[in-house]
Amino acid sequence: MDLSLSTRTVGDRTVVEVGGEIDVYTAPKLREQLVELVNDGSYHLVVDMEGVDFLDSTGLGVLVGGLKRVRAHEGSLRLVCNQERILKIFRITGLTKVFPIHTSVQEAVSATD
């Protein structure tokens, strides 16, 4: 499967929406529309990850990557996620306590930092 990205403005925040797999094959194209949107000045994001099948060490990294980027210019990096599948990666890596983690786009884009 394949990886479809997208980016919206809502607020002040960037909102990438993502879907397919967030696997070794897929992530980099990931990393690379986070670094862009941080080179870019954009340094409050919120990934909507409720298109992902799938999602693997590779990607975490990915994630883990952009929230130190965002957090080198006092920034913030939500996740939009109600997959039970996905939430678990994020339990049982201990990623919940790193990653703000919200249910709707709504929900991460009215958060306060």
The other form holds:
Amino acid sequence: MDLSLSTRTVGDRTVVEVGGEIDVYTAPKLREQLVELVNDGSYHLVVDMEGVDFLDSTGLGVLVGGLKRVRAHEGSLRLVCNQERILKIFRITGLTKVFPIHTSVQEAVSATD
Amino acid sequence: MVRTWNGGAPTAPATPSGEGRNHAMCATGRPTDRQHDQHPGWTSDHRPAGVAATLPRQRATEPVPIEQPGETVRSQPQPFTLLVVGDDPTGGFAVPDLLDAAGHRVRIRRARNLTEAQRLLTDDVTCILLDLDIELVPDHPKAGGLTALREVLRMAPATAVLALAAGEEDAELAAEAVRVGAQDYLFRDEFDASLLNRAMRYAVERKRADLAQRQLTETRLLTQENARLERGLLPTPLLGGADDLRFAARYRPGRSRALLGGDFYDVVRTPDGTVHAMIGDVCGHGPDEAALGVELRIAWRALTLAGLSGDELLGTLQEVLENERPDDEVFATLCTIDIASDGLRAGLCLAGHPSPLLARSGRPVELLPYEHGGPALGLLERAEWNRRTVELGEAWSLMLYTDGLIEGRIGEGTARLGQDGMIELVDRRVRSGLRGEELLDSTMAEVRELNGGELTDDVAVVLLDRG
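Since the structure above is the form predicted on its own, I would like to see how the form predicted in complex with the partner chain looks, so please show that one next.
Next comes the full complex, and the chain you just saw is listed first.
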């Protein structure tokens, strides 16, 4: 029922590994983390969603907010996700057209387009 | 005259309105529930632990520990009772004798572990002192201090809790304990009667203030929410003239009083006989999001009555949202459906919203097509929303819903109901002959039951039936 967050730097990218459930209660924690990273000058983020069990619309809002923040600095926000049930949420809401979604952190950190 | 007239017409049970339409909302009964929440049966016999009424009112003078063997004063007010939770078998920290403000000796109970604490935690406990070194996991002291604290807070949500840490070296742990919910912390190496007594009283007062503040906030939110329910998000449908179409809707707020949902729906009929139905959800939970939901609903109604539909309507709604949203990250999902006046077919537009369910007699319940759907409103500057025609046939039920319905848990783990689970659940009910309001009520009840209680998010469901 909780959210775990850890960050690490890979080259010029910052990888945020998210685990647990992103819902109305835990989403603020993720928002805080993304805001902090952008304030500290990390504008190229990779959010690793492989450990996420649940994502609701508040969580989607936080990801969209994160994307808008990094874009203000010409940055990027990429997602790593292979879980069908999470991908389905991105497809239904149309967010697959908003976020580049990768199958591995490796692929996401080396992506350039 | 009036009496005679009434007497001649025995009072019949309430029937659906004369137009033969049911427009019932689940708001019935909610105010009563809420009243219970605010005043949880505070009779003198069922007073929650630590309730202010048992506390000394006047400011205490500096306490002096005095040995007064055998003193058991039971006069008013009730004596202060401290529950000490810790498994220190040697009694390495001795709780000194204490007097409360009225000069009564503070009663002290000791629990070695959480099971004992649960048993000793009766209504008269005014304060809990928890030793953070409590050993939940054998040979791993400190591993369980915060876990134990969370458990204690869960067992005694209305009781003040003090955390006891070893000393300065545990300052971080002690501070974390306060963040988790303890009112204050004490260090064992500076522990004495005077300090404990003062900390205990402040903790109780602080807890009382916190509870009062929380209740105030909840009352304020409740008022806002009720106002929203009454006039904003859940409208009266404008269906005049669509005699062969039945409408039913349910709205159920999420379990937390501190959250406001942004689910909304509407149904209107245009002069050409087309019935337009819509359901939507603003992401996020708060008064701003709920207000935005109301704005979007009214904008949708106005645009629909003005003759807009499909891509043109959704594009305009997106503009409204972009101008009105409280924050850049806010977006809204929406599903609109327009049912032709003959009721045989409909047009469907999806903006990031889950597709409605269609039930037809003799066929399994199915999801309407969603591949043509466009993104949620407020995500992409140049988006397109296609309208797709679907054949309904003579007799059908259409169920529009918000994601709260499919996000409920099923069992203990992380599994959720999901769309497939919901289709199956509704299908079973349709097969057993349920329709209309019965179908809605039964569906909502099972979703809640599977979730093991009230859902986190709010849920709106709209049902249109024909034939």
